[in-house]
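In the form predicted on its own, a lone chain appears below as structure tokens.
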Amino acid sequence: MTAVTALPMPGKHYLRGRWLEGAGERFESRNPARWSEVIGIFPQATAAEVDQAVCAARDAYPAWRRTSRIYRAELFDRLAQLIKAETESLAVLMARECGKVLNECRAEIIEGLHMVQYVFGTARMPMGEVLASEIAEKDAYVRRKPRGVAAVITPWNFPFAVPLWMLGPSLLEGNTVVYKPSEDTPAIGQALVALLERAGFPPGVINLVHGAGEVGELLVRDPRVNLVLFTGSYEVGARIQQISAGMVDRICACEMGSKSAVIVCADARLDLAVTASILSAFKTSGQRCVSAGRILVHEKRLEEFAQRFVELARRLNIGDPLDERSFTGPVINEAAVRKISYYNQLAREEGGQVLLDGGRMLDEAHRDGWYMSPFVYRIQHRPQIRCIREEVFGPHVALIPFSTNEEAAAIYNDTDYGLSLAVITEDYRAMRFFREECDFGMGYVNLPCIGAEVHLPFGGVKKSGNGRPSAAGLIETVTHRAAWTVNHGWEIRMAQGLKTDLD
């Protein structure tokens, strides 16, 4: 176990290259594993401070977009070296602030590093296309141009990697940014901006404001913001899109949760199926947008699968995130405990057969934190059952039987979400069937439904996203494609046979 003792971090905004105390009220970031421990004390941004941040980004934009793309990439190379040097300290801070176990935190820091390395690598790749013209004397080009100022609003559960998914492509392509980290993880957000400062990003190119939802709404309502990049709940994402709908020069990329699932087919290897399902359901205590709230199991394998799944879930080591032996840690806060407990009770009321009765852990080792144990139940799929259609965001999972692959696909699709899917099978025809028939943005075969890699697009369909995926896929959002046609002839000749005779 890693012993950590530290004074609370002094929280500050970062505007125009300066760290500022902030004029607003203060709020605390606390350790969800030891709620008595204060990680830091941070300023709630005022309307004036949000305005200053947007002004700073707008002022920095003309010079930043005119810099060499290669120069911008070199700053990311410097950032990569800093992240490598600070990996362990960043992981410990993250474990203390968001409650993820150290192994997951280290993996997230590496994921953020991979995004930075990916961005650096793309800088020397083509940023446009050369196309043929109908007219021999013409050259036609398509070039990517930055959009302007981006508001980056990120969640607590991936407080380092997800911001870099958004910040990396945005900054490389010449946009400037106002970044608001989650109010549950402001310390790791501030630590990330400090690294960007050390890497040499010019004043005003990246700006940081702290605060709760009202700060994010101020950013979204500002018409000078050209891009809103958001990961979080559907309710907040839908409001962002609603506010932005009337703005002429505004693009939104919203990733908004899921009711993801693992499908265990009749021919599945059960050892692999159980392991994949445990990781999908309970890593990060089920607090990933891709976490599996449903395990769909072929009826012939359900009894054996359920027994082995519940036995393993019962043995999971749920404890201090700084203890290397812990499989998972607490949920983020008291509100999460209340929500998960509500859905546990709802599953009982809707006819679920409880196989493992999880709930708040109140023994001596867990009493000071927001620890929840796994809740597992068996339930038949039926119309209108809320517990198997709504996102819980906790260690709450339903085992649902099916008889045919067609039925499994129908059950999987019977939610408002469509983010992540895992299929456990040895049958290549079944793999293709689920790939074609299910609504998802990320699919896995003989793997958990978690495990994104940065060079792939991250996003979903239906309520899970709005068609603008994050990570590598974000370049399509943070730039716009501009056509550029050049005539090398001595006279004007038009496409489509359009006449140019002026007489």
Ligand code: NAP
Given for the second form:
Amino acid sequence: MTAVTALPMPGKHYLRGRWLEGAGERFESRNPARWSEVIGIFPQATAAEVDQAVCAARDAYPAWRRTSRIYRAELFDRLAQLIKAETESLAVLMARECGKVLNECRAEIIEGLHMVQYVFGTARMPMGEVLASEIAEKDAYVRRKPRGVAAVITPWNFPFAVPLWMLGPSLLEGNTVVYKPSEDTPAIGQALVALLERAGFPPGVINLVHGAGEVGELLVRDPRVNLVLFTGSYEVGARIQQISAGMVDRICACEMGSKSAVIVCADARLDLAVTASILSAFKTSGQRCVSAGRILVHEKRLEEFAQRFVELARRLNIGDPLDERSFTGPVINEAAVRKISYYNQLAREEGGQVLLDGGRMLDEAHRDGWYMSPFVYRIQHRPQIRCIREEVFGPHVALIPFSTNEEAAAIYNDTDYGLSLAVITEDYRAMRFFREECDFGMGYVNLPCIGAEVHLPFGGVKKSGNGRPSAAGLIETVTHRAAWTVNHGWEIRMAQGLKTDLD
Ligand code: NAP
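And the form predicted together with the ligand, for comparison with the form predicted on its own?
Expanding to the full complex; the earlier chain stays at the top.
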């Protein structure tokens, strides 16, 4: 199968190296920019098919972990060549299936490529340690070993790069995988697995099952799955951890949502502050895990900042993802429209002063898709207000005044999340203050709070992540470190002076 077939794509599971129609009900993937366009028709995996997928991954595991790490890496080199050759067709498929604009889709394919290149590059780097022993004749080593079968469960908003953040380190280290993409982006998930097949990953090493949350939950409930690598909302991540709590040898890596923020200090360069804030709040229509739902602005700068920010937000080109001039496209589906509209209304009820009244765009150019325009409001930080604490995942942003850096840090930390932070300042003491005082996983200075690179750890704190970062950081999760001690002496001598005479 090629990576991208003609649309609508015939959806199939991929089990034990075979593409299967599946026995379950069918569901459609549609273009959020033109809802009448069907991208593909996919089978919902049955319990028996999920079971077969886990069996296939279990059966393939012993032979796969015994292959050389360098051999496994070379398959990733082949995958990199295939991704390079298919970048444009994959980007177009992604734009049509998830509504992100072409430039962002290309950037995401390239981010996935970077992960594959990173994995290939690390294969010849040291993968363990040599340590001293108390006994001179003993050599002690730490070796990394794979954990077994991984379930990879991913969201719709980064349907190529995020799966590769997880598949890359897992497969390189000798684990086998059952992958369930989001039901909103099964076509791009299937295209990725078709590339892995073409790169030569053996049957059973990577398996694909389509379907909704129930399919993910069947995988999570299966005790033969050693690792659950999940990216998505806090609610689902918390459920996965709850189900896994009784399985003592189960490891879960959960990367979840956020209420990220930009802090615009009193000395900020305004041009930079406005550009960084627009990108943070409205790129991908606010549907990045790191999107800024809050912009904290020093009270002395709020009037001029708000005026320029709102002026620019009003003029953003929101339109067809395939049109290179579009800044951003639609939101993912009708449920997202309902959720964002709910939070826009909640912000009004909680005392927000609306500066730009966003909502569903129903003019001729937009009415066939799920387009939402930016909603901007000014609000004083107060305890218990939900609209400035909960993740909206859409073009909805609060401008919140502060008077001191201490107050800004306290407001920043006053959510259950801790993922991304941007500080706009010229003051190196202020930068350090926010770095030390705020709870975040990715911090930026004079930049937007979006824009990850794969060789940096990607993970949040509090309800944003459970301390097992993705991308380059994932090697710690997908391997365990085994101690290995070898005696080169002719007799047994023990550490700590332990006696060995048997008389
Ligand atoms: P989601 O609803 O949590 O879904 C994520 C994945 O989990 C999907 O494949 C989903 O399947 C599956 N799922 C749903 N219920 C499940 C269950 N009970 N057991 C196992 N799997 C289940 O998230 P989303 O709407 O796709 O994505 C948006 C969320 O992801 C936002 O909160 C965003 O902040 C977060 N996100 C976080 C990061 C990060 O690295 N921190 C990156 C990107 C996105 P279906 O989609 O088929 O229902």
